[in-house]
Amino acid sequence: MRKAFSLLLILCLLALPAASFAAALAADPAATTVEMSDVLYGLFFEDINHAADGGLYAELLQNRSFENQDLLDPKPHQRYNGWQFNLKNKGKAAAVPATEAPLNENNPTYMRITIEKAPYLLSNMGYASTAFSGGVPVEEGMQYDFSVWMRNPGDYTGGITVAITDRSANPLSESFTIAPAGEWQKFEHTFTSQATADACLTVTMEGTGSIDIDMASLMPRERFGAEWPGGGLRTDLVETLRALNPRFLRFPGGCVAEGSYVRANVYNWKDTVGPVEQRRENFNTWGYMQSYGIGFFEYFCLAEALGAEPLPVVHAGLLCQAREVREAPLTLEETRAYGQDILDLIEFATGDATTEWGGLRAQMGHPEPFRLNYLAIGNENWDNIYFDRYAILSEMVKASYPEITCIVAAGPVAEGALPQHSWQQIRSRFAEDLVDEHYYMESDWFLRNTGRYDRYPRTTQVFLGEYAAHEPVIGGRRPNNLYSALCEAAYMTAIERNSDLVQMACYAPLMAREGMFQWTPDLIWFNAREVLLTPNYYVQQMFAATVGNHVVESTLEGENLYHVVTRTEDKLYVKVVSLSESETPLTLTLAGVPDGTAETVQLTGEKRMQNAFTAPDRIAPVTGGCTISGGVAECVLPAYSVTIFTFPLAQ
């Protein structure tokens, strides 16, 4: 009977929620550790999935000066991706790519179009459009500036005109009409949308004869950064960018900055600066066309207006190691010629506007420097065909600009003996120099790896340059759900514990637009029109926010707790992320801390539950309050959640 009675009482507790028990952390304000970076937090930005051009860029059409070719396999039709050639009432005509007297050596392909019989339309869709649909998100009553170059080599007659339309030509704002003379000109308008539509941008060619057209554009009018060359930025973005503090902006890539399989690739800053129909245009990394609308001037001006310290890539004169590579890295005499390349982007950033390239930054409209603290040379880079070229690049920088920290790559895996050679090579070459560490793990390595940097040496501190916690692969994507948000945030607390030595964190990739993605999972997701922002763009957002300046020392009692106690002179932060299956109540014992009500923001939510387009909200940070008093507060984790709270001190 005892036996019987021992098992139904075995099987109704197994039948129970999970046990909640109850967890403690103390600290006393008064006895801190570590002194935090200021610059802990920041962004990663690669033109990867579209986040640069068909995103961040407020460009909206997609080829603008026919120059799409896949560098490694050229295909003739790829110059008209974007566009869409049409006849109307059995026109008879002719759109063929030409070089012949471009508008400028670094873009030289234009489109010469001979009609024998008008009309004529040629309609640019935008992004992510079909052949049954446009893709240029147009909302009624907003403006858009629209520009062209255009020429007539002589034998064209006729009208042509310009305008907004819908997909079978149908105007959707007033119509502008051009009339080109013999030489290319810049021809421009502000169209007024008449409805809220996917369009097109469509020029209709009444006459006969032949037509020179080139870098057509349409932004816009409210827009981030109008006034810079490159044209500006969507607002947006920018504003969803500004609300996660950052403390430095790392440009422009990744792998962009390195180039891929052949030099042609690698990405030339200088062929990003000056006036954009100047820029030449390159062949992405990931796919697709850099139309370099966002330069080097313009991720200055981006980190300067975002309050963030400019962290710019150069390669190191190695293409990607991580691909084929088909042409051989720089040599050693070819690397110390192309370091006067990177002399000449500082002096670009910094050189006042009587130097050469200080003298461009000026004419761009900064004709004050920008500030440039800290220099990366190399991106996902090892082995000593690496170190060899870094400590000649790295020397060159040092000498002329010895405020200027480099950082020097210990390739792109977190564990093995890659990492572990290069970890030897750079703390017996370049202790003094910070160390970029790039590595994408599944979620549970963050949470078993938390001690991972309390045993480094501090000798060489450390830029955790990209990661991302990589969930299983569902619907052909790794998902951005609140359990790798929590891995990543409790990570962040181990970070923050030893911020002395990791001085700066970014999450990668930064932005993906949806349907035109090549990596996941991705920060930030965007269409043409939304914003969609993950758990993960929530934890970070809510870690940036409350960064303090010194560590405290703390205890945690508790199962699947992970923690961290940092302070300003005025206020104290307690992150708590909990990995629980059930709520845990938590008592906060905090020495000297007055009576009073703290602030808390809290995100929580099912473990594997995720935002989307059609619901955007499903996780997402909420606030409120916890009273303490006597130094004691008491509150209830939920389960799977991060909980920061913010207690005032007394001054």
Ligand code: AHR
Given for the second form:
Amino acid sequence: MRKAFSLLLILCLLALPAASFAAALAADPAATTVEMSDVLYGLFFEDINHAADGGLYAELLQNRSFENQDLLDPKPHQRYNGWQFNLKNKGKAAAVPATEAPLNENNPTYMRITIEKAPYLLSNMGYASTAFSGGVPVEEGMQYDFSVWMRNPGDYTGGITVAITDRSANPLSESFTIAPAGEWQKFEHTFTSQATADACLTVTMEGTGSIDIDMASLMPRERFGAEWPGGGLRTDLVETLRALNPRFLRFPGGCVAEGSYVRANVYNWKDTVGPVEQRRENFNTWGYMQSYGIGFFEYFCLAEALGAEPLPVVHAGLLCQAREVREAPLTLEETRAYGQDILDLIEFATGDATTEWGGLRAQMGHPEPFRLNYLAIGNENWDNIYFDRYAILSEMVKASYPEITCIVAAGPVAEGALPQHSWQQIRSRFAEDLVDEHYYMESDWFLRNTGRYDRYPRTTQVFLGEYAAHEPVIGGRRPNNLYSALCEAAYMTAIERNSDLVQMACYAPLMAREGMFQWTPDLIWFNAREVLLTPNYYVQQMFAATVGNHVVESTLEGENLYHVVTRTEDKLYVKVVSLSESETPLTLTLAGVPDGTAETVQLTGEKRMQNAFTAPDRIAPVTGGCTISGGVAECVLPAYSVTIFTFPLAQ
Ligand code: AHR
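With the form predicted on its own in hand, show me what the form predicted in complex with this ligand looks like.
Next comes the full complex, and the chain you just saw is listed first.
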């Protein structure tokens, strides 16, 4: 009988789901520890993976200005990138990139088409990605703002029309007639698309002789910041960023800010401001051309529109140290001279309209100064070659603008001799500055290292300027799966616990265009029409929506759980991350929290699950409630989950 009972018990136990050990969390909202940063979570925007050109920037045409050229391996054919010639195959012409009497000296290349037999067609195919929808995405009934600069050098006779067409040059819109004269002239028209299609923009030349063309542009009428000189941004992507509730915006890189291999690749902020056709394009570290349609003015405007602190990154007189450096850094004397460029940038952002650079900002449409409280000098730099230059540049900034917090780089890795040396230098020379740490580590590293910042001395504060949990590569990319997101969430509980020290933190990279990316994982994926949110995005969003102003003392008993409790005047936030493979019953004992219902937001699913364009909502936050009575709340944490509870507090 006894044996039979034991057998039955064993069978019952085997039938149960994997063991679920109960957990207990206790906190007293009256017992607070550190004050939290009010700029804790933000964004790092870099034009990598076509995040700007072919992404956030509303421009639908690629290589609109024929400047496309690989800086290290220039080839004439690169100027034709994005364009198709003679689509209907009826004409005969020579299309040659030309530089004589250009539109302006910053925009030196244009296309000269010399037509022998008409009609001759010139079509821009947009950002045509093979994997997903691409080209020039147009929607039936929607409007598109077109502009182009053209010139008739003398002998062209015949008509010229422009239209949105399909990829065989059949019209999808009305056509617009252009009659260029002997000088460069800008022509503008707003098209209405008659179809929803992956289209192109086609210029049809019905005559013979030569025509010069430059700066062709097509943007959806519905766009964000259409009044900005750069032309504006893709609205859906701006709203995706806004939904992250960012408190700061770091830009324009990353490696992009430093330049790679040769000095000509350095990001010079002055190249990126002023009328858009006068911005000097540059080849991108990541292998494509930057139009600078999103330049420093637009970055400041975007930060302002998002309610975020702008955080520009300027180079420190050094090329990206992580790549093969083919040219010497600026000498210390040259570094001092370059420092004026940084002061000019600050004047551009904050000077009044009577100053040279503040005047340019006013002309560009923003007479009021922008906010500017942070400035990073250098990106992923290290060693004394960097710190000596940083010393010169940061001293120049502080001498004129003591209110600006300078950000010093601690290098590109989390551990080892390099960051140790950086920190030793920084603590002895720049202890009052904010220290920019970057690390991309395997997911489990983040779980093993939640104690990292508990051990840091409190003398110098940290900006975690780039981080992400990296999963093993599958199918050529590191996935944005739930597990990586939960490891980041676990780590973020430790960031919050230490947010007296860690003032700011942002995931990297931020965005990637499907089929045209250089780096994985990325927080936000998009194609020509759609945006795909990752589990990692949702973690950032959930945490940024529930930042307290103080950390609350708390304890948690349980396995594979990570947590933090924070509060504002009237809310208590409890964040619990479970890396357990089974569900965990949790008892919350929260002293003095009034009876009622907490709002919960939860992200959960299968451990390695990802979202996809074909299944975008596999992993998405779900809201719910949890009752509290007599200071005690009971709930069950799902396996592989993050749950954020918001309890109203009595005031
Ligand atoms: O985020 C991608 C790159 O990673 C950044 O450009 C660089 O700073 C880091 O190496």
